[in-house]
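Given as structure tokens, the chain that follows is alone and in the form predicted alone.
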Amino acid sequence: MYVRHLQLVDFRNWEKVDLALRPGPTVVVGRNGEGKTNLVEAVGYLATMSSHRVSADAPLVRHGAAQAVVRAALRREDRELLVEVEVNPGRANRVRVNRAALPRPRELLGLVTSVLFAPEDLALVRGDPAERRRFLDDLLVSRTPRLAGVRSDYERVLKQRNALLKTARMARGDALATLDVWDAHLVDLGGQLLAARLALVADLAPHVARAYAAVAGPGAAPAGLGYASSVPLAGNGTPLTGGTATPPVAELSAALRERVAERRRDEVDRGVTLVGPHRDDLVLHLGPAPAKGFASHGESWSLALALKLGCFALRRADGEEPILVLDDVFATLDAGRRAALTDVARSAEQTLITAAVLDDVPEELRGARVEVSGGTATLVETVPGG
């Protein structure tokens, strides 16, 4: 798959840019401020509904504007798709594929697939259970995207589900008996997500420890995945495999609905929902250890890098071709590390990359070019090797 025309209004600091691309590396390059980054987010945001870089919509669209509008001709093998996404903070967005509008936004997703590497993703590791709950749950939906409704129902129940228990400990009848509802809608969503991510985990893993040992060389000790549940059954952080057997969803239920008893008491009294895949971690490994508290912060670089190098060779080993998108990180990497992202980027049927200096990025990636400069990005260049 690759963008071979990409239009922007009101996104970002982007009042309206058409900018046509190509299959292969492309570097956008620019001084800091002038927009990079904003393209590139653009197009990971088709693909995921959602920014790298803020949680929410409303600064995507440009001061003094009531909405931002992406829009992007891709092939994908032997069709052309033109999608446009109209992003309205505080309403629903639309989508538009080939001029149709889709009923619901997140029907979009799974029908453009990238992956993304940028400085934040430093996070992955060092950062909240949140981060890296939703790499994993983007990475879900990415694959089968049914479980956008999911997620989006698991949340809705959850939101529900603590703010009657806010109220529990002052009217406990009523509320406590209400309570038994949503317990059961928690249990039913929590049980598929919980075997979703169990089995992303394990068939990520393999792909992850490749990558990490092509990122960190020889010597460097093995990376590994595992994932960490306030349901025992749905694991307790020890490295998982390809192999490894993921219970099944009627049992991960089970298991969900004994926990949320055994808290009950324990939830009514704080007011907060305990146990579920919200409550999850997905446990980084190298070697022995867990990787945060431990890692380096090179071993924790590679192990970033080595994250979004697995999540792009697991999307392939799944028939798909992603777009790599490569956010202003060639100049924070080292040789070796530059080297086994170089090969990766080289391989892969459009990559995007932002630089403010082009002598940052490898030889061997600059193809076409485009210059950001003064609110205009333009293709400058298409010669290989350039």
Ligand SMILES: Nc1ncnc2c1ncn2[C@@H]1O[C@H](COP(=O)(O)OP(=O)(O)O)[C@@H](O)[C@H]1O
Given for the second form:
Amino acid sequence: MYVRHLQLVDFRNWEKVDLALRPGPTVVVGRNGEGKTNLVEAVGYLATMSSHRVSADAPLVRHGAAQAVVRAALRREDRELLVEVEVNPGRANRVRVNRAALPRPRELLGLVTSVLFAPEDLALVRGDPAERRRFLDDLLVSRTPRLAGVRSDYERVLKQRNALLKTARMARGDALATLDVWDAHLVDLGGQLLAARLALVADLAPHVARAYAAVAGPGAAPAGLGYASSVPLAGNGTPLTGGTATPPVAELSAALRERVAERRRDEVDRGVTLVGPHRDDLVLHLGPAPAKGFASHGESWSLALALKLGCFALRRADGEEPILVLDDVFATLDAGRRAALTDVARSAEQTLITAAVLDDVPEELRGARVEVSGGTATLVETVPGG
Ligand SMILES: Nc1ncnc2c1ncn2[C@@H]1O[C@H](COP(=O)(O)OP(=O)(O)O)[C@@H](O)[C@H]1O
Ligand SMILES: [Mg+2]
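Same protein, different condition: the form predicted alone was shown, now please give the form predicted together with the ligand.
Below is the whole assembly, all chains and molecules, this chain first.
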């Protein structure tokens, strides 16, 4: 798919921008701080309803404005898709698709597919487990939109259960009886989320391994993905492959139920839920060793890139053609990684690339150009080879 037209109102530094876009590679150029990343962040927002830079919506709204609007006309095969999102910090967002309001904003998830690679992605390798859980869940929901409900219900149950555990610690009274009700929800939703994540990791692993081999070059240790769960599972954390069978949801829920019962006392003492998918982690392996704590800076970068290129390949294998967004990444890549990324970027239906100077971007990707300066963004068509 590709974005044919993008309109922003009061999004980040953009008071108003109306921008036509083309399929193929487009380089967004302009001095630092002009709003290049903000432009592509808006495209990413349509896919995940969150930003790759901040966890809350408030920073996305221009200082002094009450709401931001992102409107995009997209093409998917020969169909036109019109998406409009009103970002309302502290209140529910409003979403319209082809001019009809969606009953729930999260129903947008899965309609726009994009894969975004940015310097922030280094945190996928070096950061906290929360970064990797979010990575997995965003991909999960984009592949299986139904799971958006499971994800948000799980988060709500977790919040309620934690609140109850805190009061249980003080009162130790009726709260414990109510806890059983929340345990049932936690176990049911947690089992579904766990099963979906395990299946996803097994599906994603071969694509990431292939991408890593292309990015890191010949002789590099193979990359693998594992899933470490707070629920004891066979082979917990060891690399999964495309052939790894996922245990059924009922089995995972039962294992979760058992573990929750075992840790009940600790949970009441500490006033927080200690078992469940919210405590789990995606484990990245390079050869026999887990990457975290071992991988060099260069290997970490390659792995972060491979994770995103792996997502791109997986979505393609699903029959989707994601918009590829590359935010400010070419200047920091060495020749080998640049070449691997260029190959994928050339093959994408649309690639949006931001760079401070055009020279940072490989020549093969200098198709159309968007010039960003002084609060305006303009598409400049370039003749191929000209
Ligand atoms: N909510 C906001 N309101 C107004 N300006 C913002 C907001 N969020 C970010 N900015 C401004 O956007 C600019 C950075 O834009 P960015 O897209 O990161 O630049 P770059 O072109 O370097 O990628 C900064 O000047 C920052 O102050
Ligand atoms: Mg930037």
